[in-house]
Amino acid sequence: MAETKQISVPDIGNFKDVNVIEVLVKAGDAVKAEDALVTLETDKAAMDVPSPFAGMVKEVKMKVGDKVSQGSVILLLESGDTASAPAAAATAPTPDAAPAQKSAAPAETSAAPAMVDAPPAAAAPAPTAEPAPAAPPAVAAPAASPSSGVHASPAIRRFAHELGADLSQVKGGGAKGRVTKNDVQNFIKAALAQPRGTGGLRVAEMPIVDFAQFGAVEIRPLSRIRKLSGANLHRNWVSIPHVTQFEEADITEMEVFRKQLNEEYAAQGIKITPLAFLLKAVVEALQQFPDFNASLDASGENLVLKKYFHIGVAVDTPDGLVVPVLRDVGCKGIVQLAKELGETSARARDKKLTAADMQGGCFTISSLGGIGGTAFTPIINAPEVAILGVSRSGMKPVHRDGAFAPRLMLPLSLSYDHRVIDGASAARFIVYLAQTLADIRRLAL
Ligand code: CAO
């Protein structure tokens, strides 16, 4: 007779408050014994929790992002024959749903292989649109892969990681589109079979130095965010031909207005920094120069022009750089943008951003204006094609109408992908942006 049982998280060792990174079934699904139900991720590993028996899912009680421990209810499962279900807990979590199960314990991952395909905490643009014509085709840095939506066991994720395969690009040939070992092997074979040009990047090996021989040292592991963003930054730096164009915007009038607004909105707790104006002005420039609001498609032969204007903002956090995305910036006013900026950067620093908060960006602004410096060369946040760096404004003598006048000048640095954007277009873009900031009445047009 059909009986509904509550399935809960089994013994997962000493781990508590573990992240749910994937829910693999939904109400109405028929599952077999040992089918994976959810994927949990600890600091060190990801693990699938398999079903203890076959049945029909009545109700799922967990969602992605939940924090769970042993005994947390996963779902209600109806079975016609529960003889094989001695306990209501799911069977031991496994790093491998494949036949050769080595251990029921979560995979220890000194290099954190099972985690690399978890939702990236740092900026992680969708690799489907990633331009990589000179790199081995379709084999991307796995740390950058938003492949948490891919159905694959931790062992397959680890396997894909070891081979450098981006799981989000592997077509799953298993049940319910699950990615199998065979799928990963075929994917790698296909990638290797493609022409590689002149042999890729060849650089001398980095020397391995024992620094302790020169004096005292301390070893501090990189944070997870730093590792993920580091992999993305490295890939973008070596695979995109960057050029950086500089300009200064006269923001003397803008600053008067900004200070006035700040006084008006201080009571509401809204701080209006130059960045709110920059967000608005950048969208104005993107509308004039649509090639900057675009990405190369996977073939590298077409430009995907976006009709929406979602802008990423680089935020410095104690754990490293993250790039949350503000949506539909063109439809919002300066005050609203300042408010969102404040809330978003606070959430970033409190580690409360989700993977979704960091996706969908068209163009990024990296502002170091609050800190200082005169200019820098920001790295493009692929698959975007340009990024604006903003440095600290300062008073400068500007020659106007036959005399020098003190003006507040804001340094801008625009890095662009030279495969997509010509130098002349970049110069036009940044001049237009500076003119808009110099006369912000243009934003109302
Ligand atoms: N010139 C002069 N002053 C500036 C300025 C500029 N370009 N930009 C900001 N300021 C001022 C602000 O008005 C504010 O002044 P008050 O404290 O007197 O009000 C102060 O500097 C601090 O601003 P802020 O940094 O808190 O706010 P923001 O909106 O400018 O920036 C954020 C928000 C989240 C982008 C920023 O805090 C941050 O994290 N920046 C670092 C980004 C980064 O690391 N980029 C490097 C990436 S490597 O490619």
The other form holds:
Amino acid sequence: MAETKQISVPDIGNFKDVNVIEVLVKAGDAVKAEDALVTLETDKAAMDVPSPFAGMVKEVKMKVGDKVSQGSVILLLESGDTASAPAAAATAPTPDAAPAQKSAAPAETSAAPAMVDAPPAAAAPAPTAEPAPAAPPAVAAPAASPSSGVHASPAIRRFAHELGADLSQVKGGGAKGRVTKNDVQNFIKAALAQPRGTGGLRVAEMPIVDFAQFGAVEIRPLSRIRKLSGANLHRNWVSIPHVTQFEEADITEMEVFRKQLNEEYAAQGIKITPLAFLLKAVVEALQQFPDFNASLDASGENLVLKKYFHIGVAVDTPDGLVVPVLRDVGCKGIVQLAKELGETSARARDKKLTAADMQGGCFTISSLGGIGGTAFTPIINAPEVAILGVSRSGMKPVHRDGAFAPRLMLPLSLSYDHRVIDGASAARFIVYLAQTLADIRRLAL
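Can you return the structure of this protein in the form predicted on its own rather than the form predicted in complex with oxidized coenzyme A (CAO)?
Only a single chain is listed, so you will not see partners or other molecules.
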């Protein structure tokens, strides 16, 4: 017997009043369980909301442009299936992009450089290109409070305050002159591009070039996730004094053991990757050097030392980068970590990651080992104070016991916030990390 069921927005983390950017069904459509119904856009990412039931759409209760939260009614579904909704249907899928008109992403969910150990997650394409910046303002007020007469949401006011933008100088491009996140970002970009006063760095404006005059061109809009990543990476690069320390780890014995474990657990479908060992070794190093497992508070005068070890793993996707976070890494063994990495990859492929899966990281690992390269300088994933870059391992002759021997060496690149960490501490951290990887017995201590 047919039954009319009310389908609502599931748990989408701590986000409220998110944008409906696409309605994927209409009245009369037949849907299957797990079919996407609408696409929502938080201040961090876009996500599809799946149907927990199969049936016929009777009435759609929301439209593009609506603001919704957990529990908001999406549609009425006429279904003959009275079974309970699958537990998996209550989770929000993978975030893949950033909105133009919401608040800044939570401080611990910004994007990071690419990693190739995890498979790509699908991402919704960007419908339009980034709007052109407004004319540069005469002066950028670095810490002025926004005018109460400006039409902007509380989230946008907070975002502008964090970036030091005076909202009274920002031209609103939204409906009825409302100031959007894009407007604030464009204001900051324009302010950074204009020449500074005497005694400071003078930055010339970026040239505007008609590239078509030199030959054929193609215009390809940036995806939403790349727009968000660009803003976050630019903020992190200009606001954090980066220094990168390099080292090589001898992983010859580790690789032998890893291959042995792979054979033992192949029947269970568990793939043991070098990243599982890196996760465990990083926690060991963080325990020895707690300043790396910390963040500066909002005043910049205190260090918040974290007693937990949640490690972000940067994932490369066709449309940009995401950083799912593995929690309580220090309490888990190599095999369990490898299994969780595989499960996280599967959820990424199936668009099952939630906004909560992207939050709470203490330290980030960015691995390009599957692609190549000898070293790189990863950008810190604020508000973290360090990030580890991993390049491709290779055999090298190493002098040991009076003779040269072939050893498998893994290049490591540690970028750190020089406001918190000095060079000597960074060198000690990465040397300790390399020693831990070289002697995996240390991971059992």
